[in-house]
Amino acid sequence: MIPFDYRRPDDIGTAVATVTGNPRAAFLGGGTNLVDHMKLGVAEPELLVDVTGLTSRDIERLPDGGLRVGAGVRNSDLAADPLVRERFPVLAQALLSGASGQLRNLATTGGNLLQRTRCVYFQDVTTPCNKREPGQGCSALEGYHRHHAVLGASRQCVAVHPSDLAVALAALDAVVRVQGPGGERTIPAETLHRLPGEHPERDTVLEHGELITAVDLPGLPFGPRSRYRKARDRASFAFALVSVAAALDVAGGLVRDVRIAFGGLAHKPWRARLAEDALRGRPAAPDEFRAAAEAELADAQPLRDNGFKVPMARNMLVSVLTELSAEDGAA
């Protein structure tokens, strides 16, 4: 472990503040995913900000129906929030297949959106990565990679996000609130992270310094007909070959409306907007969800070893909006 300093500020413009003025600074909250790069020697900062206790640990209603979730709710209380779980129960599952139950009693909600790719060659300092070191070159590529990404990837990172919470709140239309040296800012979730492009070192659109201190859930009237799918290799404790955060709403057997976001596809959650387009009046039918997946999926690069991702993610989604249209009042 190479040697760090740390603070514990009263509050968060000077937690900001201090970490905005030292390029090696970052933020520590429940410290799940940083902890253990700094083991590896992934990240090095010189000094860690604590903003535990200084991000809100509550969940509140919004005029609108919605909902505010501070940054510090750790993902087993969002979890098992009553209104959650009744509102947006995409979120609750995604939450709820995400790590085990002792790290989500530790994870914090802005932490869970920072997260970094689980690729092994991100992870192993002894290989080349764009990712950790920008202008070595991608491992991955020609090595392992069925994890990797089918979607928006680039010969400099074929990386994932890892997040489930991020796709649900990406289909959701979550909007995240930021602080930062000029004061505070949202961000739409699903536009929080990049895509590799060629700068595969820029997880997200965040500038040094800038803290989650919320993140808000508009009202939806459907989002009770919502659901949260996971394809992985283990039943608990792995992340996403394929997941899928869908909410229906169906009138008179035609879609009336609908969210999509895949995970596991690209490098940050992956807002299904031209499969959203495609069902938007159209019959409420299996035939209908396959056409649109396959709209949305057509552009899909797959890798030597993961192909397979392709014909999964349409059939996932075929299968969660089948479930979702045929639910109680739902036609």
The other form holds:
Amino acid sequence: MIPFDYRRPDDIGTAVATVTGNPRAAFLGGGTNLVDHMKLGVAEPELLVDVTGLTSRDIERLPDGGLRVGAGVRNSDLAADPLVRERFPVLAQALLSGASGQLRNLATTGGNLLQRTRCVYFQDVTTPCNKREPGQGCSALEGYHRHHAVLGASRQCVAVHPSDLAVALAALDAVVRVQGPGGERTIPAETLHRLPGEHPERDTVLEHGELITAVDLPGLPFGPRSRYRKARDRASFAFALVSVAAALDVAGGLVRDVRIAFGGLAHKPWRARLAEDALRGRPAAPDEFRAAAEAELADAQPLRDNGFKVPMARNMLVSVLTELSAEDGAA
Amino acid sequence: MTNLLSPSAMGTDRVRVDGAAKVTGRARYACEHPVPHPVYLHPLQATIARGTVRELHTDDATALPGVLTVLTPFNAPPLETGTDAELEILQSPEVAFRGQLIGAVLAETPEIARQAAGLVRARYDREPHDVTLSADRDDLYAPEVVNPSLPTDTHDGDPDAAFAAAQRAVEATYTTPMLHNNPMEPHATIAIWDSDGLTLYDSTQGVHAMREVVTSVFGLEPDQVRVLAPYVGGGFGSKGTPHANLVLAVLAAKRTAGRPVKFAVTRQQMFSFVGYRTPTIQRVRLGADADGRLVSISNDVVEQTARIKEFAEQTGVPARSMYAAPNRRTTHRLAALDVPVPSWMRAPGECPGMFAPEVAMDELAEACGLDPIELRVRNEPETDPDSGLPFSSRNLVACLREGARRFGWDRRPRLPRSTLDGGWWVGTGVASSSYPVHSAPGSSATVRATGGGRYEVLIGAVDIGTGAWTVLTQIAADALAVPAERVDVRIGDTDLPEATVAGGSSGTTNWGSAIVEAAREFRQKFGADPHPGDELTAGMPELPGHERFAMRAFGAQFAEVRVNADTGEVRVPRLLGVFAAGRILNPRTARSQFIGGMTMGLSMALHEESVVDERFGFVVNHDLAEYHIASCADVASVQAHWLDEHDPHVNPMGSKGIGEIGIVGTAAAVANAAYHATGVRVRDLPIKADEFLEEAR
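Could I have the structure of this protein in the form predicted together with the partner chain, to go alongside the form predicted on its own above?
The complete assembly is shown below, putting the previous chain first.
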């Protein structure tokens, strides 16, 4: 850890300008990931700009039945919100499946999305890592990669994104609101995170100095019929081996609409567009769910030690959709 | 036979004497002792696994305001060398494993020390390293003895011929991974040199054991060194012998002109230099007749040690005494690798060495068409198969029967993969448990009358969270025939009478026996109404029964396992253990020891694994986010019960050690239950979801 300056500006504009003006500045939210990285030497900001008092801690109703979640809303507050639980249970379930109670009490909505991979090589400055230091090489490719990507990886990086929240947001077509030096812009949650390609050092499409201010959840009539399932090595306080966020709308035994995203499979939350397209208009039946899952996972390229993720993801999607369709029929 | 102490305070449920201080934060752990003007140490660690430190560039570090000095192999004070290469740090630039201590920064704050350590640049001459354990290496060797000083190999009869001729046979290779002790309190030391000598506040399992080593390494006399450890946040064996961190703190304190040096090891550093359990590869062969009576037992063990110092875990030892068979063999072979020095971790030998044979017994039960409990009952020996001596007490069968009754074993479906409940395959399993009754000479105790019917009992024992402090109070009370409220036991200081290390589940036997002897002699000399200030010191008497009997505690571990049909996730909703461990001296602290051990066994079964990246030569999952230990949510129902076992031979209290047996056999019970749930036999720990997803392979 190196010495750093700490500031608490009075408004978002000043915060954005301050970080924009200093390439070694970073926004500080709950600090549950960044401060660890500072201790480990993985991150070495010389200036922390604390935004926890600046971004909204409110959850507002939107006219379309959706919600606007301030970037400062703590994970535990978001998970406990009655409207979230009623309209988007997948989101509350995703949050509660992550971290621990103590961490959820600190971690913010914006910060959760920007947490970085748990790849052991990324987190250890004594081992090569392209994400930490481009050009060093990827230690995980031939190393300890049981938790790593089976979809969308590159030779440069096989890391996965660890956020559960981000997976639910990708499935829900959430929109991330960002304040930057040039003003505000919006980014679909599904495209906030990148695939590694040749630039694994970039987790997201955000530019330096851009601050997440809120996340919009558009109204989704079948949002109440949504679910998050996470497979992990221990029952709590473990990152996903595979997770599935899904919402399902069934009418007359046919899939009218569906939203699916996977976690634990890729460098970003993996929105399963192929599976969704395969299912719309088809019977809501396990065979169909299985075929759709297989279509989505057909391009999976497992590493030496993580081939289990492919059948795990398939089985989980089939189960989750089967459960949701039963729920739907009962409603 | 020992004249057993009549129990009054012993056997009662007493709260910990140190409990209130701990939960209110008043208990001071090693680094929390208030010392004037301390200096903080942050270590430098090798980032190669084998070679030589060519240069250490320390200019940037020493230029940082607040940095006092940087210790390196090129400027460190000399040590007495030639006895323990693990401890003889900074005496040469050679690197024997990655993470080895190669220096230290001393600074005014821990933050400055850590920052400065990051500024030191090392240049190495690298040599190829070898950290890969396998059973087919051509350089495996037989150590002279295995821990602590047991025969490396044992042979009885002709196990190979008997195995070849057996009507029922199981032959399989089982593995347990490298495991790291992770007590709540990482290792920590305050070292102070002044005109009187050296004072150490250390997180240790034995103040006298630490003093002995420190005097040896630094060429001191015992009266020049005082070690204090009033409260210790766990150890699991890793604080039973001194490690290089202690030596580094003392070395550093030589350079601070009397200022105290504080060295608190970080969680990540614990994966480098404070010991660990070796990975084991165990080839087990069991041969039996058609009725399940064993004719041949063998366990051929391969494990690792460090190139610079040998530690040979006694993994094959439990197979020597568990079951009757005329033909038996156990062997140990080691690979000496460029790795940190392995050491004690809760139930060394017994813990890994009961995993493989107890899973093999489950496999043999199936091969014989027998219930696994019945198979064990049929192979109950009359005397210790290893020594030929009678057991002072052996109640394995009673534990199995009582456990079966409590667990509901009779409702168990005979065939595996019989129960699917809500998307989870459900199964149950059993395994035997055992741990020897260790004793060692070297403890003594002082009893002192303080007036008003009160007594002080002094012994340099250490309570690492076991409840020893409380139990010793109960023992002393009964030995003096007074209520426990009238006894103050003082521990954790080399100024108190010498005591053995808190290890091998032997503390109560050794320290308790010394206290009982001192109390008896005190009463003989001073009577029932002594004057304030009357005091007497006595050593632990010989325990003659230990020559005439084989002594072990036994137990039976039962597990219920659920394996998710979709994901292969493994959960353990229920563990139940029944133990026969002599007289239980305090049911509250004993239960905590048993269920703590069982929980650690569950963690070993499902979670714990130190992953070594062979290219770099070190444990890459070196923190508690990546090295999983069972979380609260993983530990559902854990029940420990015990039989009232009368054993007049073990010690004056009639007690057997209980600190380690809880972890023995648990992982086998879980693996056996996972097999019963799914029909998938897992022989390699930890048991992961991957194993149950058929298409993964």
